[in-house]
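Take a look at this single chain in C-alpha cells; it is the form predicted in complex with the partner chain.
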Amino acid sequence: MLLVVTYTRAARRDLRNVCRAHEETVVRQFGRAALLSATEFGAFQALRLREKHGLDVQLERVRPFEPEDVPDRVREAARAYEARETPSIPYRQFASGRDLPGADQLRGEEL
C-alpha cells in the first residue's frame, strides 16, 4: 500500500478530494494522511500531489505486518510484558532477570 501524509493545509485538502473522487483507491483515510491502493492508478493520485505540493507530501511504501513477520524472542517477549502483574514495572528492568532480550538489543536489531 502507499501512504500518503499531507504537511500543509493546501495539501490535506487536496488528498481529502482525490480520496472523495476515487473511494475505490483508498484503503483507509485519516485526518491529513491516507492509505492508497498499491496501484498504478494509486501511485499516479500520489504522484499528482507530489507534483503539487512538493516535500509537503510525503510518500511511503507499507507493507502488511503479521506478528509472524517478527522472531519469536521478539513476540515474546511483548506477550511476557503485556501479562506484567506491576503496571508501572518498566520494560528495561522487567526484561533484566529473565529470559528476555533487553530494550536497547531490541532497538539495534532491524526487521
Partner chain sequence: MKLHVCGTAYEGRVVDLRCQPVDGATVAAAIRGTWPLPAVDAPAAGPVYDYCGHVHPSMGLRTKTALAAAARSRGHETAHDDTIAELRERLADLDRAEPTLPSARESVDDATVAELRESAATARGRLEARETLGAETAEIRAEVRETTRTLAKRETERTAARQSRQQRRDRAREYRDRQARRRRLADRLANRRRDARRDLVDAVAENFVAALEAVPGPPAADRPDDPGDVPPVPAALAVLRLARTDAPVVVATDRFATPTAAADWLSAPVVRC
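Right, the form predicted in complex with the partner chain is done; let's see the coordinates for the form predicted alone.
Since only the chain itself is given, any partners or molecules it might have are not part of what comes next.
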C-alpha cells in the first residue's frame, strides 16, 4: 500500500478529491492521509499529488503488519500480558521474574 500524507490545506483538498474520484484505489482515508492500493494507478495518483504540492505531500510504501512477522517471544509476552489478572500492573513489573522480555529489551530490538 501507498501512504499519502498531506501537510497543507491545498494538498489535503486535492487528496480528498482524489479519494472521492477514485474510490476503488483508496484502501483507507484518515483526514489528511490516505492509504492507496499498491497499483500503478495508486502510484500515479500519489505522484500527481507530489508533483503538484512538492514536499507538502509525503509518500511512503507501507506493508501490512502481520503477527507472524513478530518473534514468538514478543507474541507470547503480549498474550500473557493481556491475560493478566491485575489489569493495572505495568508491563515492566509484570515481566519481572517471568520468562518474558523486559520493556527495555523490546524497545531496543528492531523487527
